[in-house]
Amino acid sequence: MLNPPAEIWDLHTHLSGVPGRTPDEKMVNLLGFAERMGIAKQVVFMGMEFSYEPTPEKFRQENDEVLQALSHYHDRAFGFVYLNPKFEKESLDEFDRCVVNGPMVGIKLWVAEHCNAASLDPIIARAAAHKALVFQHTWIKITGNLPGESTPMELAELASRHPGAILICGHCGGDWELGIRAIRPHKNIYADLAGGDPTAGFTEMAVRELGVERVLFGSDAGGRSFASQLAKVYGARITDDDKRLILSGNLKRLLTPILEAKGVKV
C-alpha cells in the first residue's frame, strides 16, 4: 500500500454483476464496495443488463438507468453514455441528450460494431468537439472474437483517423502483450487495466511502452473484484509517484476538461 494512500478512481465499473433490484440499490451497494477498498469516485457505463447489440430503444434504457443511478452521486461518480454506431442518428441524438445536455462525460463503445469502421466516425468527432472521453472495449480471443468485438489493432486504426479525440483502450485488448504493442504509437489511446486476472507484469509493462500519464486504472466492477483489480497497481514493481497517476491523477487530468465545462470542480 502506499503511505500516504492514494486517491483512486475507477475508469470502469457497471451496475451488472451488483446485488440490488432498482439503478439505485445497485448504485448504493456499488458504492459501498467501493469506499471499503478506498475508491473516492468512479465512472459507470452500460445498464443493468448488458445487450450486446442494442437497439436505440435499449440503449437508452441503458442510459436512463444509469442516469439514476447518478442522481443523488454526482459528487461520487461520473457516467458514459451507451452507443450503437450501427445508429447513427439515434447515437448521436442520445449523446446530445446525456452529454451535451446531461451529466455524463463520455461515450462507451462495446461489440456491436468493429471501431474501425466509418460509422464510428460521426460519434468520435462530436465527442472530441465537446471533450468527451471514448471507451472502446477491446478484446483479442484465440477462439475468435464476437462478430463485432473490436481488437487493439481496430482501435488503432480509428485513432489515427482522429488524432484529436481522447480514446481508452479496454482491457488492453485482454492479450495485453499484444494490445499495449498495437497502441503504442498513437499518443491518443490509454490504457485501460481492468478485466482479467492480476496477473504480474502488465502495469509495468504499459509503463514501460506507453508511458506512465498513458495508464489508468480500471476495476470492471462488478465482473470483477476492487481488490483483485487493485492489486494490479499496488503490487506493481513501478514508483509510488507513478502508481499515483495510475490511480487517479490521469483520470482526474483527462476528464478536467469537460468537468471544467459543466462547472464541476475537481
Second form
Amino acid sequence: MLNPPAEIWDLHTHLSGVPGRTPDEKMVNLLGFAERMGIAKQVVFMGMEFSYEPTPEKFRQENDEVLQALSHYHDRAFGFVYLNPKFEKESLDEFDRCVVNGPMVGIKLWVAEHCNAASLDPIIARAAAHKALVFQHTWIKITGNLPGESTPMELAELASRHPGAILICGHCGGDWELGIRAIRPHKNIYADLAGGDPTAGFTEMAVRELGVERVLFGSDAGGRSFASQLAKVYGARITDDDKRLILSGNLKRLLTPILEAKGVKV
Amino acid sequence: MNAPIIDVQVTLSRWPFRRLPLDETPALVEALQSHGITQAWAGSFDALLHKDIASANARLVDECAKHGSGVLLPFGTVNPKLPDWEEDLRRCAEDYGMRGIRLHPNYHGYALDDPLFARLLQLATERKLIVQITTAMEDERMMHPLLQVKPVDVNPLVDLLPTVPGARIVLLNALRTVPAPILPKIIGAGEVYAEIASLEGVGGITNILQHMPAGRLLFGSHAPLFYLESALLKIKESPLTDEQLNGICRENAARVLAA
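How about the form predicted together with its partner chain, since we already have the form predicted on its own?
Now the full complex is given, and it begins with the chain already shown.
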C-alpha cells in the first residue's frame, strides 16, 4: 500500500536539513517534498540552525524564523513555539507572543532541561490553560543521552503532575519498546512515531499497547525522509481505519480546540 | 514505479531481538511480489551470531528453494574468523551456486584492514562472487545493552580494492554510516555500490546523487527488519529521471549480477 488511505497531517517537521538559505526558501522546498508524498498539513518547529540550550534571544530568533516560514502557508502548516524551561519568565512571555497572541498552537521542548524538572511546571500549566499541545523530545540511548536530554520515563513523571495537559512523547523514546511501556499508564501522553529508523513492528506495538487514539504520525523531516517515516504507518499490520487516525485523525482531534479558539475551521 | 524491482537486501529467519511482522518467508515473499519486486538478494539473520554458519547457509538455501517463489536469491555468509572458513566459501560457490555472499565484519569481529578479509575478498572474487558488506544492522543508539556493535569502517577499501581487480562490492546500510563527503572516495576505489535502505533526509536520493553516480546506487529495503514501504516510498520522494529510476531499481543490480 503506497497510496495514502487518508489525508496526512505531519506532526513533526523542521526547517533544518531542508535546502534553502532563508526560512521562506526552506519552507517552499519542505512543502514541495511533502506534496510529492501527499502530506496536506504539517507542524513546523525550531529554526534554521538547532541550539541545544537556546538563550531567550536565540529561541526568539528561531521562533521568528518559523513564523516567517508559516506566514505564507497558514492553510498548510502550523507552528509550535520553541522554549527553554531554564528561562521561565522569558519562556512564558514567548509562549504568550507566539501562541496566545500569535498563530502557533503548541510548544516544543528539546534537550535544554530534563522534562521532570520543576521549572517546566508553569510552562505546562500555561499550555494546558490554552489547550496548546506540548511536544517533548525524548530518547533512551544505550550510547548515552545528552546532558539535558529527557526520557519517556521522565515525561511520565511530568504527566502525573499535569493530567490536564496534552503531552507528546517525541520519537517515543527512540528505543520504542521501552518508550511505549513508559508512557502506557499515562493517558494524556501521545506517541510520536517520528525520527527513528522504520523498524517493523513499532506502530503495531504502539497501537496494541496504547490504543490507536494515542498514536500520531510525524516525520522529523528534513533530518529524516518523509518516506521512511510514512512507511511506519503504510507498512504496519493494522486496519485502514487505524491508519486514518494515525495519519491525521488523532492530530486533528487534538488540535481542534486550540484551532477553533483561534477561529480556524478544521 | 511499475517496472520490476531488484531488492539487494532482504534477510530471512529470525532477528535475534524481536519477532518481525514479515519474518516468515512466505509472508515476506508475498509482500515483495505485491510491490513488484521480482528478485531479492537474501541473507540470513542466523549468520549474525551462529557459530555453525554452514548450517545457517544450508537453511538459507533450503528456505529460498522452498518458499522463494523464484524471487529469492540466497547470499550465504562467510566468517573468516571461523576455522576452515574457506570450505564455507567453497560450498556457497560450488554446492549452492550462489551469486554472492554477505559479510558481517562487525558481528564477526574483524576490520576491513584485516589480512583475513583481504584473502576472503580475493578468493570470493576468483569465484566471481559479489561481496556484500553490511556496515550496520540497526541504529547504534538503541542496540541491546549486551550486544552493542559499532558500524564497519569502510575506509580500508580505498587501499585494498586496487589490489583485488574484479572485486564487486555492495555496501549495505552504508548511506547512514559513511559520511556523504567521503562517499566518492569509497565508491571510486573500485566497483563499489551502495543501496538506499538506510538513506535518510528529505529528498534523500536527490541529495546522495550529488555525492555518487546513479549507476552505483541500488534499491535495498532491509526488509523485514525495516518496513518494506520505506525504500519504495524513497523512490517516490525524490524527483528522478526515468534513467535514474530504472538504474536504481533494477538495471544497476542486474548489471552487477551479470558481470
